[in-house]
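There is one chain below, alone, in structure tokens, taken in the form predicted alone.
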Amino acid sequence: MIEIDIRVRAGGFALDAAFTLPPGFISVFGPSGAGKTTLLRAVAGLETPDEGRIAIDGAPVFDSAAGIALPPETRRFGYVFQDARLFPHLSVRGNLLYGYRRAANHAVRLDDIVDTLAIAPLLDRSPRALSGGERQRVALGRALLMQPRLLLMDEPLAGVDAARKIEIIALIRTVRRFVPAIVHVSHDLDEVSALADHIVLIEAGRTVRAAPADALLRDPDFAIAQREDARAILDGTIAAHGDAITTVALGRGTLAIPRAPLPRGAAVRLQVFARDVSLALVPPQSISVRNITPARIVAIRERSDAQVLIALETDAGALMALVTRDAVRDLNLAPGREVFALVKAVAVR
């Protein structure tokens, strides 16, 4: 378990933090000037708290009461940083043994983190002749080799073009496997929907929320409150491929999706946003709609004058639509009602 909860005040700035989740991937969501890098420092040890706690599977690496402070060479924490820092006078190859030779042992190889993250040919490359997304790819890589027990990831996608930022997406995806738990902290809704088991939402120097990523996402009060495009994820395997689509299983369901280059039963994260979710209270017929599923309307939200956010349940998982008020009145929509979610495959990310 990840346990937090600390104050940190500097200047006229207060941060009052406080969460406790279990190993995975966590991301720390909120907008910039909310705290999320201070609450990323005071855990890696690069700023001592006021007082609190902060404990990884129970074993304090700070606790103000117990006078522990543990310096930040000794928490067997790896940090990625926004803006990699990487050591200049050191190349490619150099900066991966400095974290390779910084670790307990080494069941993580050299080679298997130059694999995944498909760096091998930049190795006796400079620094400085990298690119934004090659200079995060390698500093992840350090800070893997060094074989943390948390790994900390302040803003790794910012500055780095949209086309790197899906490539870099799917390589901390892959390379998760390396490391017991991920903190990681972005104001980017896209990059936590794809990343997060869990998220913690943090406004102003206080952490608000805590949640499954599935269950914060899929709730409109959240959507409606962030002013964020309402959308939710859903976990599933390959389980078919046609000539142009891919089917993916979902809990008691499946989703059509654009054919996808993985293999069957390879997991895979999708993102359905409530604005291509269309609601009919029969089946449609003759429709190049592709999913077209049965499903309960949980609640109801008004966005604004005229939109409104309906949750829903289906056997694929929870899904938002969002209609118009004269949709929701011509339709007599209501919690309970039983109706049918339409979906276009082509929308489904």
The other form holds:
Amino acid sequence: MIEIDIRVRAGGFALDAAFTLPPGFISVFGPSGAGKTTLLRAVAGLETPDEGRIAIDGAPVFDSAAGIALPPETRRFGYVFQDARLFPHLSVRGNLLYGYRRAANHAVRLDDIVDTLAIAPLLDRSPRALSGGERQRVALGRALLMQPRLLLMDEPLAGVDAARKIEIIALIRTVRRFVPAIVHVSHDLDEVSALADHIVLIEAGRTVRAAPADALLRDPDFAIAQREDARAILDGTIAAHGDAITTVALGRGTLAIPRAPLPRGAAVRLQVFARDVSLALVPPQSISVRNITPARIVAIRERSDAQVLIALETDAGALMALVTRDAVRDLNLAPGREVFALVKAVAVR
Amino acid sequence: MTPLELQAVAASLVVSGRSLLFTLPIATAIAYVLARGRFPGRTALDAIVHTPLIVPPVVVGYALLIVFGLNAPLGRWLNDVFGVRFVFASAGASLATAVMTAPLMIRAVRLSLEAQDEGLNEAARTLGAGFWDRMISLHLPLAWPGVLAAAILGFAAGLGEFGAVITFVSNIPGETQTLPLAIYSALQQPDGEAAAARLAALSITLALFGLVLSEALVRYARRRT
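Let's see the other form, the form predicted in complex with the partner chain, since the form predicted alone is already up.
Let's see the whole complex now, leading with the same chain.
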């Protein structure tokens, strides 16, 4: 378990963070200035909390009551800084091996990381000659090669241009197998939705909620559902490839996505935006939408923008639909009602 | 050059060179501790290190006599056990030079260490590098133009050290008589002015040469890093 329960006061800013979550991918999500970086720095040991406890698998690295405060160099927590912080006097290889040489075990090997991150052509270059995306990949590799017990990532996509973002997100998903647990902070909902097993919400220096990512994102009573880009996430595996379409198995159902270059059985995460889901009372004929699935209405919530959010249960998992008030009245939509969900678009990560 | 001049130049180079050899590693370590260390007594260490800069050099020489003189316990012990004698010896001139030049070198190294990005230090810490490890693997490689500049500064300043040297080890030609001491001796003699002028010109040449060398090395270093 990752246990965090700390109070930090740093330069007029107060952070009060508390959550206990199983290992996996934990995303701390909140706006800029909410205290995300302070939280990561405290976990790494670069900032000392005024009081509290930070422990991993029951072993504390900080415990004010017990007088424990391990320095960063003995915590074995890898840190991927927002600005990469590669050592300018070392080559890319030298940077990658910096933590590796100081690690007690070498379960994660240089070749594995170099292959996975596709950085072999960069090894003998100077960090100064790298692009933003390349720098971030090397920083990620360097942190993984120190064989961390926990990997901390501070907005890893901040310095990366939009075109490279999807690529780096895919890389981060692949490198998960090299590290038992990750705490990642971001203000980007796309990034968080694509990566997180658990989401911790942070607002104005306080963690307000920690929950499994899928449940939190589709909770109609929660703030994220009020956003224009409210969405549901579905974890599944590639089931079959057609000419133009790939079928993804999800729970007891399936969804079709545009043909994806992934092997059968590969794990994928689908994101279905509420605005891309329409409802029908009878299965529609002669329609371009490929994904039409029976659904049951679980909850209906009026939003502040005069639209209505409908929470649905389908064989493929929980979805959300965004419809107008008129539609709710005309179709007589109500909790418990059986309908058909028309999914116009699915984003794959 | 006359044999006496040659002797003085040689003595200066030997005294200052040996001083540099011993002082540079120690000054670098102290500079690192002062720049990056957080420990009780740091301010006190900072003050002690700087005293030779503000105390009259004669006092420093006198203090060295009290500690390392043959009548002092430490001086006698070093002489009896190791056969190391500082008073009236070239080694003593180096010791006095070391004490006088160390503050300058510490300052120079420290400035270049403090100018470094704290972010890199943090990165090295999270990667498992301890305090001294970071000095060797991160800070000195990045600060080496500063260390080089400090070394040349220390060497050049050492060539001109006068008060502490003459007080501690006296003015013995061929042993402790460095250039400035030779100039002083020449000036003490009737019609020694011409000899003093020649020695002064020598010492200015040496200093200028050091300055030009240091500029060239630092510029080379900047291009490399």
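A quick note: this is a predicted structure, and the numbers were derived from the prediction, not measured. For the two forms, the rigid core is made up of the largest set of C-alpha atoms that agree within 1.5 Å on superposition. Residue numbers count along the first chain shown, from 1.
- Residue displacement note: residue 7 has its CA displaced by under 2 Å between these two forms (rigid core superposed).
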